[in-house]
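Just one chain follows, in the form predicted on its own, and it is written as C-alpha cells.
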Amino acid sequence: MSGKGKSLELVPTKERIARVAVRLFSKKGFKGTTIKDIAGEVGITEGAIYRHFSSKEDIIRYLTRRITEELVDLIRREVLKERTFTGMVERLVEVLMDFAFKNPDSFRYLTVYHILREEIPQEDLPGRKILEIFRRAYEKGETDLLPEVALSLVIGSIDRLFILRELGVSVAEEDTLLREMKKAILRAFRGP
C-alpha cells in the first residue's frame, strides 16, 4: 500500500474471479471469453482459477445461480408484498430497472444467458417468478394480456431501454426513465 492514503480492498480471489467473469461474459459472451481472459484480468494464473472453479461452465453456473437468487429475492421481498396487481407491476418495473442500472454487468449477463433458461430449478428463475405474477393476474381477470405477452412486454421493454442507455441514445435521468417506463407499461396493461 502506498503512503498516498489509498486503501486496499481485500476481496477473496473467488469473488474477484466472479466479478471479472460476469463483466467479460456480459460483454464478450460465453464462447468469446476464455479462462485465460479471466485469469489475465484478475491478475492470476489460469491454474489459480481451477482452485476455485472446475471449469468455465462451473463459473457460469455459479454466476447464474448467484445473480438469479439475488433477483428472485428482490422480487419476493419487494414485488410480491404489494397487495394490488397494479402495485406489483409498478414495483416490478422499479426493481428491474434499479437492478439493471445498479448492476449493469449482472443484468447484461442475465440477458446474455436468458432470463428463463438455466440449469437450476425452473421455479427459482426470475422470469418464472414474474410469469407467476402475470398468470395469477390473468386468471383473476386483473389483466387481459396473456402472461407470456406481459412477461415479454416488461422484460423486453426494460432490456431495450437499458441497451439504449448503455449506447448513449437515451440521456434522460434514471428517475425520468423509470416514471415513463411505468406509465407506458401500466397503460399497456389497462388496454384500449
Second form
Number of protein chains: 4
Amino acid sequence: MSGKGKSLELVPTKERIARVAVRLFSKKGFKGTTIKDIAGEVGITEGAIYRHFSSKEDIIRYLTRRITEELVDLIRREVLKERTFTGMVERLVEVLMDFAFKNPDSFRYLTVYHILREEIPQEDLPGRKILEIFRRAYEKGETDLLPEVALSLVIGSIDRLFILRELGVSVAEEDTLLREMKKAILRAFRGP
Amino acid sequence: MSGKGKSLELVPTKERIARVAVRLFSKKGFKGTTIKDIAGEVGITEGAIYRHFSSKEDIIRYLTRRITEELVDLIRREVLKERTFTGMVERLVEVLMDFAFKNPDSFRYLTVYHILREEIPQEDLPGRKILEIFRRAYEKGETDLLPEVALSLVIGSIDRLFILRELGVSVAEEDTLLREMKKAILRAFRGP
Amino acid sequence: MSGKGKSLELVPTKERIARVAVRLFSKKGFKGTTIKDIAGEVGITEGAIYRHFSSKEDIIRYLTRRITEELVDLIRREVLKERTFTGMVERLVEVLMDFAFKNPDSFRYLTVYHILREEIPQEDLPGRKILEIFRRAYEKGETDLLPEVALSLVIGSIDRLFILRELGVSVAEEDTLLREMKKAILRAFRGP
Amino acid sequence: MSGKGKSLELVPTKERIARVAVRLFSKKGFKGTTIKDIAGEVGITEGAIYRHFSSKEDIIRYLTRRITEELVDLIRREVLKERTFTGMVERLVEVLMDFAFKNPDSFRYLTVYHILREEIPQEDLPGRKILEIFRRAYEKGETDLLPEVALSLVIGSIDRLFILRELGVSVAEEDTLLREMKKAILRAFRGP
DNA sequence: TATGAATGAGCTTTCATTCAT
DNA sequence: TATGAATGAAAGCTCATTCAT
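Show the same protein again, this time as the form predicted in complex with the DNA rather than the form predicted on its own.
All chains and molecules follow, beginning with the one already shown.
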C-alpha cells in the first residue's frame, strides 16, 4: 500500500497543499497568492485547506520552517564536514545548486521570504548558518572576503541564476551551470 | 509662493506618489502594497491618486519604465565607454552599487519586479543590456565565464548585499562594501 | 428540512438574487441598482452575490437571456401556430399582455434593456422575432402596415400601458385592459 | 455679433451642457451618465459645469422642465386648436413625430425619465396633457378607446418607433414613417 | 468663467475565514 | 475530511462636489 512514491493520489492532502503553496508563494508572493489559488491547484475547496492548516500565516510558517530545516541540515551534514575552507565553499555551491535544481520553488521561496517578509527570525534562516562559516574563515584568515560580501556572492549569484533560468534566459545543462558557477565563485574566494 | 525653490512642498504630487510607491512596492510587493498605503504616506486620499495615475497597474508601469530607463542610460553612458572588458566590469560594479546606494528603493524595486511579475518584457530590463555585454566578451574570448553566470554573479551579488544591508546583517561603510565587492567580482572574472 | 415543499426558504439563493435583480434593474436601471441594493433585499451580504454570479454584468446577461428565451418561446409556441394573420396579432397581444401581467418586472426589464444598453445583440431579443412575423405578412400582403410601424404599435403600446399602470395612471382591471388594447390594435391592422 | 446661429462657439456654455446632457441622459440613464462624461463631450472640465448648474440633479430638473414645457406648449398651440377629435389625433401624431424627428434626444429623455425616475411630478408631464384630451373625448363619446389605452397607443408607438430607428431597425424616410404611423393610429381610433 | 487638484462617500469586487452539512 | 454558502473587512476604483487659483 505504501512503497516508494506510488500514485499521486497517495500523497496526503497536507503535503499536496504544501507543494502547491510553496510554488505559488515563490512566484506570486504571499499577498499575491490566495487560498483559493492554492485550493484550486490542489483540487479541493477553500474550506478544506483549513482542515490542514489553521490559517494562511500557518502555511507560511510551516513552509519556512520546513525548507529552512532541510537546507540547514544539508549544510550541516555536507558542508561543515569539509576540512578545508575551499572544500567548504565548493561543497556549499554544490549543495545549494543541487537543492535548487531539485527544489527550485523552495529555493525561490526563501528569496521571496527574505525580500517580502517584514519580520524575519533571522537566526533560523540558512543564510545565517552560511554567514557564520564565512565569518569564522574571515577571522581565521582563510579568506579576505568580507563575510557579508562572501555570503551575497554565493547566495545572490545562485539565486539570480535560477531566476534567469526560469525566465528562459539561461538554457544551459544543469552540470554545465554547476561547473561554471563553481569556477566563478571559487576564483572570487581565491587570494589575489 | 516661494519662487523656484526646491522645498519639499513643491515636489509635484505625481512625483511624491511615485517615490512613496517605489519604496512600498520594493518592500511589500505589488499586492502587498495598497493604494491606501501609498495615499496615506503621501498625505492625500485614495481618490486623489487616480488624478495622477489611471490605476495601480499604471503606477507599476510608470515606475518600471522610469527606473529601467535611468539604469540603462547609466550603463550606456558609463560602462560601454570603457575600453577594456575588465574596465567595463569594474565600472559596472561601481555604477550599480552607486545607483543602489543612492536609490536603494529603486534597486530593490527591480529585483521585486523580476521575481513577482509574471509577464516581463525582458528586452527592456537593464539585465538584458548587461547580458549583451557579457555575451560579446564571451564570444571574443575576453572572459571564460558563461554570460548568464557572469550576469548572475554581478547582479545577484550586489542585489543580495543590499538585502542583507537592509536586514541589518551588514553594517560596513559604503566605500568598504564597494571596494570589497569589486575585489571579489573582478577576481571571479580573472582567468584561472 | 421539509421535503420537496415549495416554501420560500427553499428557493435557491441564485434564483432569489435573480428575482430581486430583475425588479430593481427594471425600476432603477443598471447603474442605478447597486449590488448592495440587491444583496440587501435578498437578505445576504454583498460578497455572497459573487458565489452565484461572477459580476454585475453577469447578472444582467443571465437575466436578459432568461427573459428573452422565455418570451421568444412563448411567441413561438403560442403565436406562430395561428393560421390567420389576424389570429396571430390577437394572440400576440394576449401573450404579451399576459406575460406582462404575470411578470411585470421582466417585461419592464426588456424595455429598460432596450433603452439603456449600448451594445445589444439584437437578433436574440423578442422584438426581432415579432418583426419577422410582420415582415412576412407585409410581403404577403396580409397587412399594409410597415413592419417597423406594426412592431412599434404592438410593443410600444403595451409597454407604455404597463408604465402608466405602475405610475398609477391606469387603474382598470386586467381583462378590461386586455380587451381594450386588443380592440385598438386589431383595428389598426384592419384594412382601410 | 449675435445674429441667428453663427458659429458653434457662440452657443453659450450652459446651452451646450444642456444639449450634451439630454443626449447622454437619454442614452445611458441618469446614474449611467457622469458629470465627467458631460464635461468631456462639451469640452470643458468637471468643475466648470458647476458654474452653470448647481448639481447634477439641477441639470435633470432643468432639462425636464424645459422639454416638458416645449412639448406641452406645442400640444396646446397645435393640437388643442383642432375642431374635431380625429383632427386632434392626426395633429397630435404629426406634432409628436415632428418633435421626435427634430429632437430625438429630448423625446427619448422623457421616456427615460418616466421609466427611471422614482418621484415624478406627473401633473407637469406632457403625457398628462394628452391624457386629458383622450379623457374628455371618451366622456363625450368621440372615441370608445379607454383613455389610458389611447395614450399608450399614441405615445408608446411613436416612442418605440424612434428606438427602433436608432437601433437601425427602421431605415424608412421620415415622411414615410409619419404617414404610416398616422394611418395606423387613426385606424385604431376609428369606430368598429 | 474655467481649471485641476482634492475630498469623501460609495461603488464593485476580492479574500481569509467560518460553519452547517 | 471535505463541501459550498456565507460573512465581513478591505481592496481598487468612481464620482459628485468643492475650492484655491
